[in-house]
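Just the one chain here, laid out as structure tokens, in the form predicted alone.
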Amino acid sequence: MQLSNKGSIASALATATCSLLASQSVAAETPSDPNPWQFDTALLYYGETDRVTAIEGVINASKDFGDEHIFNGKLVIDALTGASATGAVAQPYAQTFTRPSGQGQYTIGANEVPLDDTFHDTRLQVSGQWTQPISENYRVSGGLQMSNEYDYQSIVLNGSIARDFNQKNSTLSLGMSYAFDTIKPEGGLPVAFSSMAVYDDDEYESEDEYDDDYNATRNDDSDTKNTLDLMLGYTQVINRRTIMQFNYGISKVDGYTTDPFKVLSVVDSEGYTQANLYENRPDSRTKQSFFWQTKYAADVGVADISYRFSTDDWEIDSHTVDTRFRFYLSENSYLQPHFRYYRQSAADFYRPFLLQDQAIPEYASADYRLGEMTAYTIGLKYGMTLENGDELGFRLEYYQQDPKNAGFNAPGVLQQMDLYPSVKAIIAQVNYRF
């Protein structure tokens, strides 16, 4: 708590003190609160191989008020730097592109990902969610999150409900979201397949000459995305040992899709490029996902185990498969190595180019991450309890994502180049419970 002036702090002080001389003499008879708040802080460091890095701080409240009335309230704040993929491919000669605002450009060296360097944001998200019974058996929850960011903004909302039967070995639950997007990029949203105007002194006569091309590639400063999730659930106590859940999710996204910050090069028979469009994608997408988990509790610890498929109407079909096992060191002290294999189709329409002499498709995108790839991240966390009941965890992990050909054939000298670079990064966690 911050006080701002001297009376405040006197003021703090006095209740302090007169605070404390009361809780000598009615101790005993005013019982400390039986459910008091419980908070969850963690600090988190992502950071790619020349790429993007990313630290994020959370803070999570909970109290129980009595009968199972609980409040959640959560804090997020992230900071992300450093350089993305533009989806441009990699050249034998230096590049020149257009910053995202329009103003100022950019050069990437020869045979070298184009990598844009002026990626930075700040997103701050907060939430609340209350849960309780509504009988014996059933029990509610609903909660709200919002979260802004440079160049968007997210409100969402949800509800659920859940049964138990089976002498509450068993849980049935049914739970809803809604999220609406909006979506302000710096410079507004590009045309589709527009091709990027860069300034140079040989083809503009002045500036407002090339402004005028950098306007002609604009549509409105800002669009919206809606996204519409359900979710069922089965939660099932197998004995004292394992309790297993199963999960279907269906998933509703209209609206804005496209990444305005992405272009997708133009290139000759021979790979050279000739132009950079900004891509397209469908203004809709479904999806779908399947998921199950185990956890098994042994005499020397916990074994996690989950395995998660989705699959969407852009034909990206995904597997994950999540395995943790928490070794008891002590009775105040565990390891938990940790281990995550992940693998995906590439999207119908991604294109990691085009190609001069063939129409441009209805939709087109070299985002990476809508391509074909695996992934894995392998960790590990040690976690202890401290003396006076608090708990202090520390993760390392190393995460590494290789992207693959979905069947194109590179022409010319895209065949020296690296169009599918891995990326690689380290993931560094400090989490205080309290």
Second form
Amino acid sequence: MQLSNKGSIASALATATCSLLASQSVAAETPSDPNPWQFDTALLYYGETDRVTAIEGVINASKDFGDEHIFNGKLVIDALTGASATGAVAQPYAQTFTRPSGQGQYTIGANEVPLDDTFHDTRLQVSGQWTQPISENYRVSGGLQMSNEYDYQSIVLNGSIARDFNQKNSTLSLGMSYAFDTIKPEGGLPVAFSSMAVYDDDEYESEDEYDDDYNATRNDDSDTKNTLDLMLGYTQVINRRTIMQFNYGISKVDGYTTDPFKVLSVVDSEGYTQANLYENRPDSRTKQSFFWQTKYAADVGVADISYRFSTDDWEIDSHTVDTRFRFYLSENSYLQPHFRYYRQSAADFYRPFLLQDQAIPEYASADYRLGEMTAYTIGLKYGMTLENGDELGFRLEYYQQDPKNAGFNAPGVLQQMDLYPSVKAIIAQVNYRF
Amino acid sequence: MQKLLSRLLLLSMLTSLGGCASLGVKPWQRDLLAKKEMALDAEGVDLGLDDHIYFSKEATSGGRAFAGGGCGCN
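The form predicted alone done, now the form predicted together with the partner chain:
Zooming out: every chain and molecule, the one shown earlier first.
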């Protein structure tokens, strides 16, 4: 290029300098990551009337390392305190029970449901999951989860493969998970159907004598439980507004399924407790579940409806309906009512109590969670997107369980006792996403 | 009766799957489905917390995700 005059030179130099500075300034800027780390955090309070209180914190971090190679890590910490139903029946007089450790006792007032208030634990759970495509239509995922409590450890491995077809309108997936759990309760595992020893000055001449009786109810220190889950999933885009999912899952549990803290009361024909026996459950359980979910994008919000039917070889069938509807209040806030209904039938070995004149069955548990029950949850969530793009949410819910009599005739004084008390809980949660 | 119910449910699911080949949208019609809140696992943290509560208070778990293990609460 031939320069014609000084003005042109100055102009060319200025242009060159500017473009050099401009390119330097672009180079000096940190290239922004198109897929930065995304953090989802939550703090949850769960409080039952007169029973368990739990605080649970969650940090979930995920990042797309490009081309849908996604890592997801999660940390959960929860702390539990409070009282839990032991399975023993209420009596018209005060009752004294031994704590699971064998050290110490607690007394339950007349006509009151026996609750063990020794219940407290802190649980830490860490998990990592990696998901990536392996070809245009195939995606694989694998993960590891570990959790630790004072008396319980668990390691869970999972893997799955998914295939998209029909222009990614349909996805078929197959997943597997295997959990290795170890339970090591305070005081060891109780001997099935052994009678709870309760220290009493009148009954025992010395503490050693009581210790012998207590130790006779104790078995090994720990036991294990393994769970294999298989899940077949199918997701289908129905139309521009609707997506649907179907899952079929089978879950096989082998090992120690008994709750070492639960007992059954043996009552006489007048309904008076003669002994409290430690429960015993089968050492295997096979569950099947059918799950259907639909999401619908309306102009005013998003509807989310799901139904689950589950059945198992303990003869527990359950139905769950879960619905959420997100109403958009504005472009960056919403209100979301939530309603959930749950119903289950009783396990075939569930007994609210045992009768003294009848033989002890092979398996029995008075844990109300294995009995007939309905439950519902009603809640409301408010969420908003802040000016910086972070999201804040508040959730408040009420949960009530109503255990039912699955056809057992209560003898004598038990007819005046509340054998199937409702459990009422408040759930409050704050979410922050950044 | 319960077995019949579960079989009927499975049959109805399979029948509805059979009709799915003609369903779906073109890539440029995914505006609404692409919204974050339309993901099946949107609010995953809430769903995880709920699963933990109901796992420890009820006899059934899983369905949406794997059912077993990981907690001494049941």
